[in-house]
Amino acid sequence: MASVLGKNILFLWFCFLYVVSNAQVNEMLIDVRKPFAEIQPTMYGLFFEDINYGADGGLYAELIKNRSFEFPQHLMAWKTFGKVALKNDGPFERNPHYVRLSNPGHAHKHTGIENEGYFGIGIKKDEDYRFSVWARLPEGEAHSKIRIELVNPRSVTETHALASSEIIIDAKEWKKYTVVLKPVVNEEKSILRIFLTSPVPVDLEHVSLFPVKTWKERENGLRNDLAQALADIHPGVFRFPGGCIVEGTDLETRYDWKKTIGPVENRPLNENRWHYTFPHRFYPDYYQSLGLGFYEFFLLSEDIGAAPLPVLSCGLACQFQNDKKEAHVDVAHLGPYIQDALDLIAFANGDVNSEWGKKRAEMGHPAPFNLKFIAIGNEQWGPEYPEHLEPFVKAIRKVYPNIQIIGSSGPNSEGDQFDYLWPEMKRLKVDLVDEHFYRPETWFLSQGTRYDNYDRKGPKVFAGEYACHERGKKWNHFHASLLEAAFMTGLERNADIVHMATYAPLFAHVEGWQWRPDMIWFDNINSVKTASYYVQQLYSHNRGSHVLSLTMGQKPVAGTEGQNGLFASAAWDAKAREIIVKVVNTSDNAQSLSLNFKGLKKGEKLNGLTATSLHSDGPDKDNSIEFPSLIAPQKKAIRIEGAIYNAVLEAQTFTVYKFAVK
């Protein structure tokens, strides 16, 4: 059996060299003399919005829901028993309601409340989670007790509780009171348990908690596990807090930065457009506690080492959701709303003495947080758009004319309101124009030569937002990431005039999705990076300095008839003296490549470093929670002879060359 199975084996290998010495040499041209357009640092980035549970249950490490008692039904997510009331007239002006625990009366009955976190909470085993409660005793005796419990109600061993302290709850003025839980075990869907265990009655309000291990290990901190996915792409920009959510399905629920910031106690609630926009994948729960704010986002943004690019509403409602007028702010009103951006500004980069730069020293950073760009609107269209923005561009370009300032070109990659929208925003001079796609596999693969007749005076662009939608196929799997890598050869051989590029959304819980594919999954313990995700991070990591011009046939490689379903692109790192040529290879046939090397001074010679590539054998695989590792990078050595190298490339793959010139 060794004996055959070798023998076909061997069959099978003599059988490719065949067909690859006898196809189609592709022949690419790199020309090194002269390196042409910058490669922005903000070229591969992130967008982050608060769908799919991206911020409370995902990226913000709040186990609890509705933890200070301001859903619209007050006591969701809550369970209570024994005599539990909801009172309104808290310490915090913005969240004012609590619940009262008495004493129920007789000796072997019980009060208090429970806890369902975000599809139950994730705890791990000898972790320490930061339990923290304002409590009060209402009626001015001595001192009350609680008992704080994990719980798994499920358990069939002799106790459900996994972790447990108690807390003397001493004044009778609101006081914040902490405690620290280790777990004895792991559990994905654990719940918090509060026993009142004295007669005296207690007060409760914002109730909390959160692993002690989260990023940087900040209080109100952010999940460290997906916190560390987003560090490790190495992001030039990060754009947040969103795109739909910041117009909000109405004014009222449109996300105000202002809101977002000071006590995270005394942040208002705000409803998430996202909870009922698709009924088929309804979440009544899903609202904003606002914990992760402004503040936390240009912190996560300085630690990740990418450029704020904060998107503010414009005055105009979600246009999908609202087509009358009444819906949205009048041009005359919008003060205010310019205003906000004014402010905005005022909090990243102001100093410690003025009025919003003190706030932000007053939250514990005293250094301006360096913001360069703003972007006003997400995806508005029609004349309403540049009526609206133009006094924001007016207002921004007379206080603050160093700011980049982002329009939009609506939601369509073309077509009437793409082709009306682009002079507008030539007209208004803004600094870059926002453009989304969401397309279908189809068009990927035919805008490999989408910038190359762009206007090169006008504004600049960013790809703010995408991602391959394969029809039938709208979920994460390793082809439609194959497509993405393909398309991002475009963006970075066209960077004098792409300047941004952020694949959208970010985040899913895989309970609690209402949108995909995604970037980064995950559950209550555990995350998982996707193809895509792979991509993203290595075109970050292999970004260079500058563009060189890479042709086959004096074309650009971009997917064109007769190139193979080859795509490419170029690059010099000019610090690390390093050519990078990207690769991808979207037939379902194996390619033979020779990378030729033109235009080596005297004396310089090329060295063959690394070949990093992303393959699947199943195009319609990709990672998962129980499978993490099923597709990632798998970088080799490879040496080059003179100054042309050769090589096979998988059918289905995306290949990273790396090469010194020394």
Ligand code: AHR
Contents of the next structure:
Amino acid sequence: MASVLGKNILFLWFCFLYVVSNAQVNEMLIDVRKPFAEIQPTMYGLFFEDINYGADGGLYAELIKNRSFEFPQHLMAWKTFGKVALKNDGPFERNPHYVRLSNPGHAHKHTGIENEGYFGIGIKKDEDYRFSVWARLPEGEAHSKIRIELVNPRSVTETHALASSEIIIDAKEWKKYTVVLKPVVNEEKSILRIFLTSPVPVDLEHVSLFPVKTWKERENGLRNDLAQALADIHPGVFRFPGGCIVEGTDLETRYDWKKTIGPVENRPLNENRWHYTFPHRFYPDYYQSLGLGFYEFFLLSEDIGAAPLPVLSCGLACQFQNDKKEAHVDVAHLGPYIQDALDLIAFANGDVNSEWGKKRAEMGHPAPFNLKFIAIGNEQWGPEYPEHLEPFVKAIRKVYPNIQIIGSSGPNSEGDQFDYLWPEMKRLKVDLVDEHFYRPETWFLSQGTRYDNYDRKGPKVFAGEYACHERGKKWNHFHASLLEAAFMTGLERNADIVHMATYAPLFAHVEGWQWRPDMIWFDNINSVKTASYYVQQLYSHNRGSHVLSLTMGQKPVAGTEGQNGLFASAAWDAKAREIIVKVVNTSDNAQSLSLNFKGLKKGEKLNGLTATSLHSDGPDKDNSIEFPSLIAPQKKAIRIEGAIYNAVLEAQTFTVYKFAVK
Ligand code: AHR
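Target state, the form predicted in complex with this ligand; input state, the form predicted on its own:
Every component of the complex follows; first up is the chain already shown.
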């Protein structure tokens, strides 16, 4: 048996050698003499939107859903038992609802409330969870008591409670009470239960539960594993808060950044359009608490070393959902929207003594956030978009001439709207134009040269949302990620005009997604990095500072005719004095590669460093919560003789080669 297996392996190895030795050698020429365009530090970044429970229920570490009882169905996500009444004259003006728990009337009966969390409440053994609640007593009472439990209602052990603690309420004024719970087991789907354990009634408002170990241990913090995954990319830019949620289904539900700052208890609830955008993926309990607001977005950008890039409404509600003029703000009445943009820049960068700088300082960040970019409008189109954008551009230029403004080329990567909007963006002299492309594999394979002939005199490009959506396979799988890697060689080669690129969407909860594919998936406890994540990471970690010319038969390697499905780009890292070559073999065959470096100075010598490859043993596979490490970059040391490096490119593989110039 063993010898049959051995023979088969030997046979396959010979076939492989035969294929490689008989195929043509793909000779790529890299000119190291003239690093030309600079590759911007912002080149590879992240785009965040609260879609797929990306914020509430995801990155934002709050575990209680509808914590302020402000969902339109005020007790959604809650169960009540005993004597519970809903009230609406609470201490927080923009969130006035709260609950009153009263004596159920018999010692053996109970009053209380239960919260289901987001698809349950994920808790980990021996970790600390900070429970907090705003509470008060009725007039004339001295104290009351509540017991807080994290419960597994399906538990077969003697008790349902996995952690529990008590709080004595001792004031008739509203006050915040806090206690730390430490579960004794891991549980992905616990619930929070609060019992009134005194005959004296209590009022409860803003019920909250956070892991103590959030990202950077901030109280109103972010889920550690998810924020860490973002930091691990080393992103150059962070675009937020969307996407379509910027625009709103109507203007009332647009993303209004001013509502997202200040104490979280008083940030008003907003509808999340993704709750109903796709009726076949309907999530009636999907709202935005805005607990993850603009201050937190700026802070996260700073923490992960990315330039913040906020996107604001231009006064046009989502055009997919509104075709009537009345749904939008009339240009003559855009004043408050424009003021929002100016105030945002002031909030981010203003002096602590200025109105908006003071607000930032009061939230804990006296130093400016160093905002350099602002985008106005998401996927807007038609003449109404430039009409709306123009007054923003004028006002921002006047007050903040150094802020770079980003306009949109609409929702499509080509076509009438795209062709109309690009010249309009040039006319308005925006700094960058945001392009979006969720396109099939044929598109990604054919767009390797997309930017080679773009006008170098106009605005720069921000590939603000993109992902390969293969026909009939709109889910994460390796082949789509491979084509993204292939396409990205064209972004890099054209780094003189492409200044930013952000894959989309970023996050998805396995039980709550509306849109696939996505870059990072998670459940209540675990998260998983997809092959697309690793593509982004490989580009970002191997960015380089300048583009180098790389050609095959005097042409860029962009998957064009006669190029055997190969895509490639090269960069120079001036600081590390390294040459980085990225090669994507999209074909089904292993191929020979020869990298020829020309233009080394006298006395300079190349040292082979590493080849890092991303490959899958099946094009339809990807990492999952169950198997998180099926596909991950594999690094090996390489050697080079003189100025020529020869290698075999495995079929369907993305490889990053690094060489040091000594
Ligand atoms: O990324 C999902 C959506 O795709 C974004 O909200 C929108 O900008 C685009 O249409």
